[in-house]
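One chain is shown next in structure tokens, namely the form predicted alone.
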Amino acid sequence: MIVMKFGGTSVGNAERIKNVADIIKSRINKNPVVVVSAVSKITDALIEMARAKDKIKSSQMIKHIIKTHMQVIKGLGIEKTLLDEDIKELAALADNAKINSSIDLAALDKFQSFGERMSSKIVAAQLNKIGITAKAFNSWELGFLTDSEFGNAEPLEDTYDNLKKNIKKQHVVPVITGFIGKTENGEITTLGRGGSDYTAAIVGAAINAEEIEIWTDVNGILSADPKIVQNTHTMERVSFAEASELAYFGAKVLHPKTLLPAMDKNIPVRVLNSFEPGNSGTTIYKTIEKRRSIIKAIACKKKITMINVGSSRMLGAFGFLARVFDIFDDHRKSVDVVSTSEVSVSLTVDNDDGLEGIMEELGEIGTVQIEKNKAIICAVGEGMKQVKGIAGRIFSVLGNNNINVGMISQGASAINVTFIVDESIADKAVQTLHKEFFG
């Protein structure tokens, strides 16, 4: 068996779906497994249509949102009341939500959950049309469930029991929604944004997967941003832990935590391209023999925050650092990258929601500066463990193109080198990275 996942581009319009249901078509004899995301940009417009302040706009959205599904379903000549339901529930909610006059985490989760919903029908019903016997799921009525942690969510223990037995017992192709679950009280909770790859590594660790295709609109995981440097190129192999360092530190192939339930159970993970699916992309194995390139790529996470904290009372004491990482986590912020010398410890954030808070708890016991508008820049490849002179290349080519480095970190494994930049220079740093080790 193998798990297909296909992100909101690839379910984007009837035409990509057709194309969908040809690429699950042609790996029939694998027994697919297919999760789904919602269709293009329909998660977004059921946030703001959650968030309205009035019922004309509500009303405005729920249309959008009929609207770009009908003209889905029409496009695929399948039966017009498959969403009729959905779109009954969808417009009560939204009808009760304007009456409560609030929107809490546990009701903005429900209103998502829609999007996933109605896209694995659409799905599930172009395969049968074109003689593929498959049934859409939601996920948690295969045993799908998770913890209350309403917004970002993770999968309970029983999930993967559950999953395993009630897949294994179907005779159809099942169309699961990514994304979304279910406490074991019933309520419906979502797993994040970019969520549903992180359903597809789920479902595949659960039923011991052959491997985890994770389908979605480039050719695998690129050398650079695309965006920012035009002449990546598409890495064949990598290992998981150069994977998660380029998903944590700013690629967007990937959601952070996919890899999680594939490593564990040793599944090799594949990022190919629905609209190309004749390109063999990017497979990603626990561990990979050793090659001679140096570095992999070169990752880009904008819109940090960098925090300083000074103290000489660090000096010759322990438990200072417990004490500032104890903050953080009674305000549940994660931290991304740290650096620290005898008197002081800098950390970054990748957004400043509740920093008041930490700022304030963090003053009793330093000197706090912040800094905003920054970005991290991490190399990322395992060949760095073999050679030496890798940082000071990185770091002389930087200083020769007038781009200065606020605060640099190497982590244990010696897979990466991770600093911080301002972001207005942010692209120009990758393009000098990109340029110096790939030419």
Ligand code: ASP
Given for the second form:
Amino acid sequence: MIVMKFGGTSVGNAERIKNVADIIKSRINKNPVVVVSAVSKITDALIEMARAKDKIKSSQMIKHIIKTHMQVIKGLGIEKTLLDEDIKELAALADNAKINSSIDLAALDKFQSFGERMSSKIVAAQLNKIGITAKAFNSWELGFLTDSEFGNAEPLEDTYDNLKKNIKKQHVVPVITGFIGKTENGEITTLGRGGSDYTAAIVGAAINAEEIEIWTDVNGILSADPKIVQNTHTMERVSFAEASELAYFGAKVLHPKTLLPAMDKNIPVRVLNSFEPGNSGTTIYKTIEKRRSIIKAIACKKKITMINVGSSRMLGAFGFLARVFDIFDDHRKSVDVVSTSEVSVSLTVDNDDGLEGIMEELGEIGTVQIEKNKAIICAVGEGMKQVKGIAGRIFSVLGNNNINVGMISQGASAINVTFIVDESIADKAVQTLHKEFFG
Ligand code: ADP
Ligand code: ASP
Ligand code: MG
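Moving on from the form predicted alone, please list the structure of the form predicted together with this ligand.
What follows is the entire complex, opening with the chain shown before.
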């Protein structure tokens, strides 16, 4: 069996969905289990609807959402009433939502769930239309249970056995909602933006798939984000470790958690282009032959906030760093990059939720300073371990181009060099490094 996951742009309109159904059909002898994202931009629209400040905005958004899906349905010539139930439920949810109050995370997840619930039905209907017996499933109908961390939920241990048992029972091609799950109490959760990749990997690990295919809109994992650098190239083979670093530090093509379940079961993950199905894309393996390719790719994560904690008295003292991390832990706040100097420790976070409380507590142990609008740049490559002076080359070319860097850190595995720049020059930093290492 294989898992085939299709992202938002791959199911963005009727033509794209026809194309997706054809790609699935071409792999039918591998017993595909399909995972889908919402139609392109629909999750954003659902969030906007959930956060609408008045009924007018909310009804504009639902109209837009309905229109987009009805156009797809019309374009495919499938049953017009296919989404009636979902649309009714979404309208009722909006009616009952308290407008003008800040929406809670559980309600926000419920709104967001409709994107995948509708796209899965459409893809299954199109498959049936071309002669492939398929059935749409909300992930929880196959036992996809999560904890109650709304907006960033994790699957419960039982999910793996549930999925295995329930998917193996099917005699049809299952088309499963990505991104969403349910708690044991029946509340809908999401796995975080871009989380359908993670769903695909969890499903793949559960059924011990031969391969997990992530179908997207570019030819695999590229040497940099093509929206930033023009002459990128595809990395044909990368290791789980390299791909994880890239995903973690901003390469949006894979959700950061995607590789963990695949790594545990040693299942190859392929990143493929639904716009160019013949392209072999990128394959991610446990180990790859090491080439002295130095740097393989450069990732960039924007909207970063940097927090500096200084304490001349305490910094060297036993337990100081532990106290700093405890504060982040207590607030369930994850930290991306850490670097220490003799007089301060600097940390980065990728959103400002709950930051006030953290700052207050940090203020009790040292002086706290915060810098917003930063970006993390991360250069990755297994080959870097063997090559001396890579960091020197990175920082001298950036220096020569007047790009100031801070918080330099090299992971313990020595397959990445990470640093912080002002967000306003992040693209220039990525372009400069790409030019230096790839021409
Ligand atoms: P999907 O909807 O298929 O999940 P995403 O938009 O989440 O697609 O991810 C694909 C996008 O990731 C690409 O269009 C590209 O702009 C971006 N991206 C960022 N870094 C990279 C990279 N190193 N390689 C490929 N794509 C990248
Ligand atoms: N539809 C969700 C999002 O836009 C999940 C995904 O696309 O993977 O974030
Ligand atoms: Mg994605």
